[in-house]
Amino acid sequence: MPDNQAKTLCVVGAGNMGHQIALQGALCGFQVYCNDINESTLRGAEEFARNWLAGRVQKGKMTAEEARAVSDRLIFTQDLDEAARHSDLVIEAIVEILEVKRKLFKRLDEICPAHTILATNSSYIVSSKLADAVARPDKVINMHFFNPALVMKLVEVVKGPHVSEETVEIVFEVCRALQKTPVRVNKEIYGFVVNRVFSAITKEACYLLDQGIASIEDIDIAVRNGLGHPLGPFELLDLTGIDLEYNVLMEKYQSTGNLNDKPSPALVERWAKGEYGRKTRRGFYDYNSK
């Protein structure tokens, strides 16, 4: 069991990010509740965990007993009260829409014990926009994991003006117990550190595509081979989700009114068709034959 103040985690949102964060927690000795309102999403998350653990056993990287212990620590439930009422730390990983998050945080504030930290995995929405929805603003914080959460080591921990030092310290301890590398972001800023750099690259990549300057494939090849990135910008958008990028950019545009913040035609076209990337088997690339 991790030697820190948080022993029980709750992850709200069982999508690609949420279920991997939850599984990582169980692998590292935490008792974890994974919650989602969508039954099929929750069942998919449970199936992913079961297959992932079975694969580790088959490869000899984990014993069957160890896999069972991890599975026993990971509970999937549609009941938010069951998931959150005993948790020391809640990690929200739901849709990137501010009002939806505010409603969830208000509900979590009613359910959770007074000491519980309420973290958002949001990649763009700063926690100060959620803090006034609860009676514990000093315990509301950004804890931003990267996709895929089972593999990527980095977690951005953002200290908004309302966040206590104690909260930051506990979240850092949890990150390390999760075998992650936390970085402290001292001030709230849109996109934090990594996504500000990523957004600049993807915006320019989409501009080049929209203007017909280069193809999807050639832009990705150029970035991989010229800049040394493991994935090109369109490959990465397909991995993280075109719908996520669209929602993030629309949230920004609606808050600023700046036309330069609107999603590019290339993103809008695919979002409108429901082609979100790997999770829908089609995005900038077609994955149906792979």
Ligand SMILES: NC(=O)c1ccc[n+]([C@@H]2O[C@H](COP(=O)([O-])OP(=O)(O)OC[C@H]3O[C@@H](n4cnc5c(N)ncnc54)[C@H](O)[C@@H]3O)[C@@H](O)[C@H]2O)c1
The other form holds:
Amino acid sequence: MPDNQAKTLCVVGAGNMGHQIALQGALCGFQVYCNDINESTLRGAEEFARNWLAGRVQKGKMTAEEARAVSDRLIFTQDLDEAARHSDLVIEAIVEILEVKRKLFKRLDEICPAHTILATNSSYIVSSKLADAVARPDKVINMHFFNPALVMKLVEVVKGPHVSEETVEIVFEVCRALQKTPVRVNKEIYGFVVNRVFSAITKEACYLLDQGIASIEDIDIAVRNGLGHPLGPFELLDLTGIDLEYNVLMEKYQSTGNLNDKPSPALVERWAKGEYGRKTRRGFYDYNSK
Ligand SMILES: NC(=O)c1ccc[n+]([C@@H]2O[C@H](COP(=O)([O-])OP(=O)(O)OC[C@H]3O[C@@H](n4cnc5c(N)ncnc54)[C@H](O)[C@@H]3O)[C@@H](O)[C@H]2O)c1
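Other form of same protein, the form predicted together with this ligand, not the form predicted on its own:
The complete assembly is shown below, putting the previous chain first.
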């Protein structure tokens, strides 16, 4: 990699996470290609960036010229070859389904230059499950951002057994250049650090709800005011996506067979109705009137 420094990023998946990771990259001076297979999601991401930049200009936080420069550095394309072929680092932010990610990594391995690092933003899938799909396992790494990615500072960087120290170093440099705070996770573990703690909290919150111990609102109020969390567990589940949490718990349950790992009735009920949270305007809360 030239100067040991990544300059061109490719973000694959322009959904909840990807569109903001891409914009953050362009804001921090990277050339960014943002790709999605879904055209309307890609257009939505482009519109979000345009409106967000216009808002900054309107508030006097950025000049129109600066906003234009950011916009010029951010290219949206449905063409994966165009998006990935010049990249130093790819950040994958597509659906949380292992086989879909493996297929993408295999394709990226064919398209990208030999030096390109292939990072996954997966919340739970460790990169060793993707590394054997490519010919550069030492350059496949977890780079886990938090939602909303424009705001949240933390990035968990996971040093799987196949990952080279050079890859970890470069990813740390990129995180800092993105004005994020990277933490090193020394071993691969399901859910890394933050989501393990979050899972324990949401599991207990769902249990309390299922048992009728307290309402959604009161559990959120209790956690916000009693633990000092900015959001309650149900507010956070609505933000991160009930479908994501459901898929993650089902995958865990299928691998362990432990009934304790099964998603709770409160979660399953909403998932079955397609009420995934903010993105569908309804989850634990109703956002239609908000
Ligand atoms: N939602 C969160 O709070 C959060 C936080 C941290 C990490 N993550 C992780 O980020 C990843 C994405 O999550 P999300 O919430 O943004 O999902 P999302 O469903 O909002 O977006 C995923 C996007 O990927 C696109 N996509 C699917 N297959 C593709 C392919 N082969 N090529 C290109 N695009 C493809 C979809 O069209 C969709 O727009 C997941 O791995 C998730 O675990 C999510």
